[in-house]
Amino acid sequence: MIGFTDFPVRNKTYAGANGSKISVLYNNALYMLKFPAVPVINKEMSYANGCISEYLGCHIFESIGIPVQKTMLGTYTKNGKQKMVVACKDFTAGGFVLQDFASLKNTIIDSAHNGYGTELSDIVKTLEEQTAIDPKLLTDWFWDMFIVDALIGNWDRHNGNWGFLYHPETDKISLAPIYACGSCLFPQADAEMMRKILDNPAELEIRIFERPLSGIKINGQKIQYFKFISSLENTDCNKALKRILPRIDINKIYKIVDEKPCISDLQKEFYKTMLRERKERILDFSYQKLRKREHSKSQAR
């Protein structure tokens, strides 16, 4: 664990609602350092788990080959008390900025809704409307990042937390990596309510079939991970579910569990369980259903 707190501060700021932010020079570099929100759910946790939940979502993304926010745990002490953060590589030096894709929705000028509306269906439209970033590579990002999405349990993956890197010298945009994962693995999971799922078939099944829900919507509900991808539906869904299940080595994904020490035993075991879990019973069962569907189609052409 890196001790941040000697560290020059810098003057960039940061936004976003989920906990308090600072830029530190760390090793001639800038990072963003992301502090553990207050829980809003769960009352009897003094901080949240969304420093743990942003540094193993974006290394499991990293696992499986998808360009992300380079993070590390560390600490910080501030009027005697030490705290946990997760420091977050700026990527935008070079002079890039980072623009949302809330933004670009935006440039969509006949949508029926405004940048920050989620609903599948104007997302959609703009991934193939928007003239910035060829509409196929946009696409099969969106969805990829969604599977992983579904793996890791996120449930904030709004408009306003993936974008883009605009250079406004040469016009250039590019997709930024992944960033913003605080809110996957149930941040806001003690340990009484670890142990409760743990132990209870029925209540881990609720976390794998139920909740939490992508923050994406149709018709005005959010999308429920299992139900919207085992339904086959969505074609491009499909693609990403085969191009990304076979890059998941969950031997790996245990190891940046395991190796970190500032994880309890407990946290471990509830992370790899429900990190197993999700991959076995939504997307292993999606694919192996949609490998069916294939193979039936194949042989009564």
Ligand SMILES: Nc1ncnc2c1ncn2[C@@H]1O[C@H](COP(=O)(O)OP(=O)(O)O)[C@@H](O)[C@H]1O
The other form holds:
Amino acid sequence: MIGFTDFPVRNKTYAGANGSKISVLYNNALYMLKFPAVPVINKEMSYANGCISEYLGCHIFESIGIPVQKTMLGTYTKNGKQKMVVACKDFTAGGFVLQDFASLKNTIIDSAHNGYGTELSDIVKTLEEQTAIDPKLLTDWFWDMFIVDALIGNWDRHNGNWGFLYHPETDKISLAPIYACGSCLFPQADAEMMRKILDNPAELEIRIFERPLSGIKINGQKIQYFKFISSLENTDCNKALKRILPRIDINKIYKIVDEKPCISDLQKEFYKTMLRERKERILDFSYQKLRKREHSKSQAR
Ligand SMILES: Nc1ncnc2c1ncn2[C@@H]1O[C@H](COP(=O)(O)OP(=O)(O)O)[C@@H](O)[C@H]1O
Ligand SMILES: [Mg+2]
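Just the form predicted on its own so far, so send over the form predicted in complex with this ligand.
The next block holds the full complex; its first chain is the one shown before.
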């Protein structure tokens, strides 16, 4: 792991509520260093595993072929204490400004809720009515991200956790790489919790079928990934499932987890189990159901 303590600190600052952040110059590039957040659910933990979640989540997006911020795990010593950090390469280099989806949503005048509201119908309306990006491209991007978030169990893809890169001089706008994956893969689970989930099928099933919930809501209720995806009710979601699933290589994902010596064996087993089970029981299951439905429809014709 790279020690970031001695690299020059810059004045770029970052928002967000999960742990403190600073910027440093490393190899002539700007990096945001995210420190581990104080656990809010599990008070027994000294700090949550959000840095590892960020690193793994981003590398899983990358393995699937979706543009994502570059991340590295490292350490930083503050007040004599060494902490694990995740270094996220700042993607605004070259004069770009990050504009989150919430601010794009604010341009849709008759949107019923504010930019940060995550009601799916408002999001979909924005995807379709905004004029910054080709609506089809944006819709595909949103649902591709949704499918991968289902795989990695991300509960925090709110409208501030994805967005666009805007260049004020040229007025050009494009999709920003994926960022903000620190809330995937159960960052608040400690060793005892991981053991319990691995050893107890009922506990494991809760973490596949029920938890975590998505950050996106329908009628004010957070979406349950399994229930929603396997219902096959949303055509754009179905299309994304067909696009993304064949690109998920579980062995590549295992390798991402296995090659990090700073992750304990128990944690590796936990992450690999969660990812395999979520892939098989949410995504593979829904995909097979979809193929069956399409097959019977084509037979009926
Ligand atoms: N790689 C990056 N380059 C530039 N800005 C970033 C990058 N990653 C995140 N940000 C900005 O920093 C904010 C906080 O980062 P995020 O990972 O979402 O932290 P938190 O989990 O605390 O919300 C984001 O909302 C975004 O505005
Ligand atoms: Mg955030």
